[in-house]
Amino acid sequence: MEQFVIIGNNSNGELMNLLSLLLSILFLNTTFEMNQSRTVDSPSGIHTVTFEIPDGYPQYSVERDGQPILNPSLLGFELQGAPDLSGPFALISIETRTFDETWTQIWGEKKHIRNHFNELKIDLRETGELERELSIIFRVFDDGIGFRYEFPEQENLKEFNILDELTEFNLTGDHTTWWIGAYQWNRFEYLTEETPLSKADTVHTPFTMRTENGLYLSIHEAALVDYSTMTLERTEGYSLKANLMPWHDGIRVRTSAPTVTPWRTIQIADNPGDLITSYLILNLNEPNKLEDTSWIKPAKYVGIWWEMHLDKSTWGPGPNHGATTENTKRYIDFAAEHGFDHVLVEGWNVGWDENWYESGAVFSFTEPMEDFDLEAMAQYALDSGVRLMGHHENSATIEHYEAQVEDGFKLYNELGIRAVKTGYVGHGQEIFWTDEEGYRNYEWHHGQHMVRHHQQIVELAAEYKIMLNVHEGVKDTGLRRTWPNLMTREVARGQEYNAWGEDQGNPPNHVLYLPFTRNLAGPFDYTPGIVDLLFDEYRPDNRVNHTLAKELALYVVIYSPLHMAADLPENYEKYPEPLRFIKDVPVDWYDTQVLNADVGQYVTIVRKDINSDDWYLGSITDEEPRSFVIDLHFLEEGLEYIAEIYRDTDDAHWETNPYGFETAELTVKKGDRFTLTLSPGGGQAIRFKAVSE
């Protein structure tokens, strides 16, 4: 650490004068040095962050192996009713440190994660009369960088409002980018755009790109707690700037010192698969805060959900109401017979008979409909070795929900319900709250107001031993490390669009973008496993645009600790072999590796079961057929494995023959070479079952 402190007292005047002179000379020399650039490298030296304050205005740049990733990019803030906090600054101290630990996930895609970085902390003070202070902390990893701002406690910066965050990301060329646009009415639920950087506008993160030299970058954020979510605005050329989702009055963030911002993250990789196995975002979050995590268990679930999307039944009451006692018992029996852990019941509670989507505050979170016996079904599930999964759709009426949610969680806790799916259906700016004068103030789904709300909900859920599955919520930023009951989220376009979406649902390549964009943020409740792909009886104009084998492979490719077997029980009874894989595939992993990948085209992922020596493989492709020869290097030396293969037939095709499906078995060992053949829009799933030493 480089800093300057005068200490001590001495009655000897000459000695004190000499000491004072020496300290003054040292201070002047070091101040000159400290106005020069400062660098920090990643542990292997592959990445370098350079910090400078030319003319007192802070900026940073990033290199990989000496080649620029980000050109000099400005830092700072615009504040309401006060001078900007962007400079000119003087540098008052620098701290550096190295950190290296391996920590264990409560659950996840990899059991043990190494957190190894070099850190540079820059402390700045304004040169003007306010003398406000600002610190910037850089952490540099071998898989990317993270940086955040820190506002120390100080006299001239107490409560304040941020009108704009000036953080820039000045990229070096017109990279190929994959993105969805921000500020849209349907939040994050859009198909991925693939364009040059120069064609992007304001986009959500993770924002992933490929440089002309074949390097892969993804910009996102970590540890979002009491701040607005960051989107990225292309300002000109190849320059991006942080664009924070505003409050109704244009303020971006309401805060007070001392405080910190979320981390701004840039993951950097030589190939797209290394983005998937980067744990930088998790590493930038605080460790687990829950003392008892014994009740937090990854699981698979079935439920009363898909039948409503097919229009077979309804959420609301009437002759086709789905969430009846009789129908719920049928799902519980199916779950108990086949080893599923939870049964989701949507439409169980009072409120669905109203015009809930438009009217808002109509739901009760403790009172069931007349044809659903909540207490009896919760007990019947427990007696069957299953649990109900609760459902809290609130139609984005947050005040109404917050007034009841604790009673709802308490009731679920008493009934032995351990997981709740929450829903915030509503257009992009339909969250509202009422101020002291009775005015409704409409907010975005992912501004600071809702970030605060979701943090309140996850902490309250932990009190009542409730795991959360959040739909229409705020994007993931790694908080599952700190609050491991925050299991999975939607926040993307999922399976339900295949039931009723325009253009017959999601195109075959939709799930080929997700591992490199949305899924870099964290687990995704995509709800895979549809086996009745064409819906002829219910929605003949829509379908799943995959082969049957590809739907199985999604259980490995798309990570979630709560995975749904989304189809109807009667459909699974017709397809016992796909059902067998869905029952076998785990949701908690010891390790994850990516064998091959090309964004939007194909990906092959293998994961090792945390409770056995078994490995599982998922490989999927877009509309093009693929054939890969893979090396089974990941298998354990000395073990023999039975490869239980679920694959496309030679004539399978997502459009003309989606049910072209077959199984096979093969004995394999470490180092063998194995051929994967994927039909157009198809996939392959394999269980490598360890059988001997």
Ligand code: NOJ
Second form
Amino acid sequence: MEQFVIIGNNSNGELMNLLSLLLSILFLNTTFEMNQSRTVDSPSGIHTVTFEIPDGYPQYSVERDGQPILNPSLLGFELQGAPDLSGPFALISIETRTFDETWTQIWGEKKHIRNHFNELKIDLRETGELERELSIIFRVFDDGIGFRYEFPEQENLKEFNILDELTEFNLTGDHTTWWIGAYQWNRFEYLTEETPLSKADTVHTPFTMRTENGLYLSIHEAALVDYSTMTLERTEGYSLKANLMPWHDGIRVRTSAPTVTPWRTIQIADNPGDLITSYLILNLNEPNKLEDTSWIKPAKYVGIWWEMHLDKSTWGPGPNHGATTENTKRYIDFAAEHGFDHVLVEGWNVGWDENWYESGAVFSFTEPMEDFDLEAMAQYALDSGVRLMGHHENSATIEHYEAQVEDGFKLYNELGIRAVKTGYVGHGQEIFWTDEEGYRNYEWHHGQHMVRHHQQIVELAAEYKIMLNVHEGVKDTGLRRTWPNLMTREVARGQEYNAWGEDQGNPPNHVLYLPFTRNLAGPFDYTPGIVDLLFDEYRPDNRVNHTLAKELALYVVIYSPLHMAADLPENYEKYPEPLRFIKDVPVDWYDTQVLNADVGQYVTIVRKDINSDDWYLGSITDEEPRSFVIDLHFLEEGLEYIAEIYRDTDDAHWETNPYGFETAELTVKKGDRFTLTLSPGGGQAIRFKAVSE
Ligand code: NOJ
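Complement to the form predicted alone: the form predicted in complex with this ligand:
Every chain and every other molecule in the complex is listed next, the one we just looked at coming first.
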């Protein structure tokens, strides 16, 4: 660790020491006046962060290979009832250190992850009367940078409210950007916009962009704990500023020192595939906090779900109720026969009526409906080598849910249930809490109130050995590293829009944006695996807008440690070959590589199974047909593999012939060249099955 403020250590006696001290102070003061800067490089030297404090106002800038990525950008805060905490500051000390460690994921898309960075910590003190202190910590990696603020314990800053975070990201040009707008009623469930930076509105993160020089950047945050979600507001030209989701009263964050903010992150890569294999967000999160993780297991699940979205059955009671004992038994039998681990049962509990999304305060999280024998089904599942997956839809009535959730988790735990899907259906700013005077205060789904709520739920779930699959929650910021029972989440526009989306569902290119935007945040419960793509019997006006092979490829392309086989058992019986791939494909990986990628157009990802030498490939395209020659360099030297291929036929087409699907087998080895052919809106999935040494 290096201290920047070193008081003369070659002194000859006390006088010399005193002189050195005076000189140091003078030197420091002069450095501010002279706008002295301090830089820190990433381990390979490719990235440089420069910290400066002109006239006492802190700012940072970022370069890659000497080319500016961020021009000088201000840092600081506006506080309630107190002067801004943005300067002028004096520098107290600077520390630098290098960190290099390889850690092991409990589950994930890559087993061993290297966390290698150089850190620069700047301690500042206001020059004014209050002398408040603020530290800024930069971590500079070869795949980007992260920085956070630290508010040390101090006399003049105890409890405080942040009215605005002043962090800027001053970009250098009118980059091409991919984004969804913040502050919308439907939370994160939108299609991706592609615009020049100068046309971007206030956006959610990850906010991904391509510079004119062909670099790829993505701004996001890591370790969002007891703070408000950061969105990005374009202030002028190519400048962005943090825009934190406010509480009902306009305060952005209620907090007290000592504390830290989440990390603000910028991932930087030469090509979009390298964004996908950047683990910077996880590296900036704390290590696992759970002592016993033996009960946490990535898994595949089926469930009583798609049939309600298709209107084949209902969540609510009545003649078409989906979650009956009989129907659940059917799904359990199917899961047991085909080796699926969990059976999700939605609509099992009291409270589902026609208006459930408006009147969730009637949900019970312990009482099953009359025609559903919860205990018997939980036991039947266990006896069949399967487990039920619980469901807690609370329709965003948080107070009501918080009062019952522990009983709900306890019940599930007693019944041997290990995974629960939660749901917070409700418009963007519909979360309320009742204050001491009885007023209902309405909060955003992503403000600090809900960040706190989700944190409590994940910790409570861990106590009851429950893995979580969160829908309509807060965006992922890598907390799964610290709480590995936080498996996956939706928080984007998923498969369900294909069933009932009034805009014809997800267009063919929707899933071509997700790997470079939403998925950079973390796992996504997209619920792939629809084989009856047109579902004419139930919803003739809707359909899945791609080919069957592409639907299979999504299991590899979209990472989730809980992946659903979303279609109905009776449909899988009609499609044995796709079902075979869905059964085979793992949900926990030793390694992940991206073979080719272009945002919104195509991507080919290969992943190595954690439990064998098998590799799996998923390749998908937008409406353009594509042919790629790939090199099988990733396969193990000396092994022979059978490539089990699931592909589009030559005449397959997402619109006119989505079922154009065929399988093939080929013997291959490391270094072979292999041609992938994808039809318009199509894809290809391959299992490379290791057969010999
Ligand atoms: C929305 C969720 O995304 C979906 O998966 C679920 O079925 C419904 N809410 C009901 O909870």
